[in-house]
There are 2 protein chains.
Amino acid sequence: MRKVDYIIKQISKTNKKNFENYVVTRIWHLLDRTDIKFVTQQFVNRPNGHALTDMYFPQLDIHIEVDELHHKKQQELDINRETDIIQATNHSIERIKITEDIKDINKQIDQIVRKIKKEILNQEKEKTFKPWNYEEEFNPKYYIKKGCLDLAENPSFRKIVDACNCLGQNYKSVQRAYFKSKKYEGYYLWFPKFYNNDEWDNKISDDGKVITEKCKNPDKLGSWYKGMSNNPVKRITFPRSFDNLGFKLYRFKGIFEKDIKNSSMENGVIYRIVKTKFEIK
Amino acid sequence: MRKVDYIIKQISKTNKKNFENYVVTRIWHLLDRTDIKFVTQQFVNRPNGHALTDMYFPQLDIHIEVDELHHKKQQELDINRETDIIQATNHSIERIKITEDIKDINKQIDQIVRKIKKEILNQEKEKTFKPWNYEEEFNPKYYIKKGCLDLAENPSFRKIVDACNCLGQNYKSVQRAYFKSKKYEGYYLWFPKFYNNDEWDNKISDDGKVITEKCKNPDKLGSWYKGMSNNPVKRITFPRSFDNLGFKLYRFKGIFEKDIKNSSMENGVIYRIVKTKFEIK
């Protein structure tokens, strides 16, 4: 996929919003920038559940809502356990209010860019600013070379490779999805599934604090539980997901612990958060 | 219908056509002056036939056209005889190329969007601007005003009550759809419908010259071939037909008279163009 198809598709998935595809193509074409990543129809976490938000731009935290008049969102959240859903603490969001004068709407969304360009002017002039590059996005240089991965900034890659590569273990293709760190004492890598299936039932919290993983095959589920009971490790956790164009995702959600006293076999083992920024040496 | 809604839905003609959408928005949102009308999705006349254009602009008379580059667009017009198609003679028609390169695309439509600025700028200085007057576009005084209807200009009307009173009928409200004029003598108003039904197969030829009308009921055959060989009138008309949005319009196609040597009561009445232009007294 190239630059100009992601954009298309982002925009595609405003189709049938009619005030959506409005505000998102007026915004993107008055911006006028091609160095400006956004996302349609972004989940995010909110103290109050997960809500879904128009237009996101990833470099400047900041988030579009339209809020139509007449017709209130109905906000059926197309969502599953690997749906991607990002932290957007102390993101800002910015509504739009759909009136009846074209003209109130326009006034409204040139505020937004407005905003939008001042923001981009302030990372420019403090030198924070990185060009959005297509090609580069999830290549794990990128983190190697900021030297960390944050929570905050939602690192993510397109393959469990690149994630591995990005913390030292330099593989050419791997097929698994737990890994013991070659570089980082007590540190695995873990890159589970979210999804409820016959065998297994694994889940993170709404707030992204805590993992359930639960064997639901009672052939395994002993010997499951038994060497789950080893030594606690720290696990640098990147969960599957995928994104609103259906591209899959391994996004980091931070460092996680075993919390054995809390874990049982009937109700699964627990994980809970212990950091959100992992140092890459 | 408010301006917003026509706009908005003028947009979405666009669903589902994502580069079309881009296009059309990105004029639109640049442009930024809502006193310029624009229609999507426009029919016209081409010398080889009906052409449907993406973007149509009726004060400026410019048209765009989307060209893709790989998915060579489906020409399959969803036309009929009800379809409202006008006359482009004399219209500039501006083509995008869809390429693999964003910014190439969002320059040649900067391009156009500079092009029509200039064609504004031009009809201001030459004070021949006529802002778009959402709610008074399809009032008779308009027309009155100007003092004629030219088929050059694609006049149109949302009722036949509407047209007759621009030419002095002075009606509350009508049933027909031929009447005599009250104000010009030898002239008779047709709202002819083209649409094949049990009782009538009327039709008008494709470069709009040529109207054939065509009794299919033998019961009334012979007395409406009988009344047609009457001494011919001047008829001004305004077929009806449905814009892209669907809703009714009567658009003035010029002045017909019968060719009664050409006619048959087998093959139809037969009507010719004689005058693409009406002065309004």
Given for the second form:
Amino acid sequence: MRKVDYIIKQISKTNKKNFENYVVTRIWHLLDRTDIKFVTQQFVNRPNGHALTDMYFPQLDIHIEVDELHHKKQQELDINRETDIIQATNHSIERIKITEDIKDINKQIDQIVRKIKKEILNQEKEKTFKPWNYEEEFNPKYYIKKGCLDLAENPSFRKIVDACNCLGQNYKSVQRAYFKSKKYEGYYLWFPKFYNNDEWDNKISDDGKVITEKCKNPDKLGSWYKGMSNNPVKRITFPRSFDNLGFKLYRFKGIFEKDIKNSSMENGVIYRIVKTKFEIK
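Let me have the form predicted alone next, following on from the form predicted in complex with another copy of the chain.
Next up is only this chain, free of partner chains and other molecules.
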């Protein structure tokens, strides 16, 4: 997919919400910066469920929320939702209240655009601004050159083979989801699926810090658990997920180690995150 396709798809997700579509497109066109990435319907974990923010700028840690007329009846819910988002992300939230006056809506949008441009300018002055390079986002060479995978930057790959080769496996294709590292002693690469199926029932906690791996095949259960219990390796973990456009991704979630004390054959093997950053040699 090209960058222009990504942008069009993001905007098209607001097509059935007239005011949201108006706000998103006006902000994007007023910014007039193709090196700024934006996401519509950005997923954010909450203590009890999740939230979808209307527009999000990952480079700036800014979310935009469009408060249509029905929001007047749910102000307390909106406050609680906003508090959860800020606590979960430490990002800022800008709100646009939809009124009957188009000039008032445009004035609010213009104020937010000025704030966004100011934040971009500040980052450029401090030399911390990272232009959006869509072509490099999922490219193993980008992370190899960068020298690390950092959970804070949400590294993602389109294919398992790309994540493997980022870490020196040199594969042409892959059919498995668990590999011994050729380059990093004591590490395995792991690509778990977090949904219930005939063989496995794997889960990750809402905060992403605990993974439970459970084998459901009674013929394999004993040998699997014995092998896992006796294998102390660290796991460089890339769970399979889908982005907000529905594309399959393998996102780096950190380095996990077994918690043997709290594991059991009946309840599964517990893994806990021990590092959120992995240095690439």
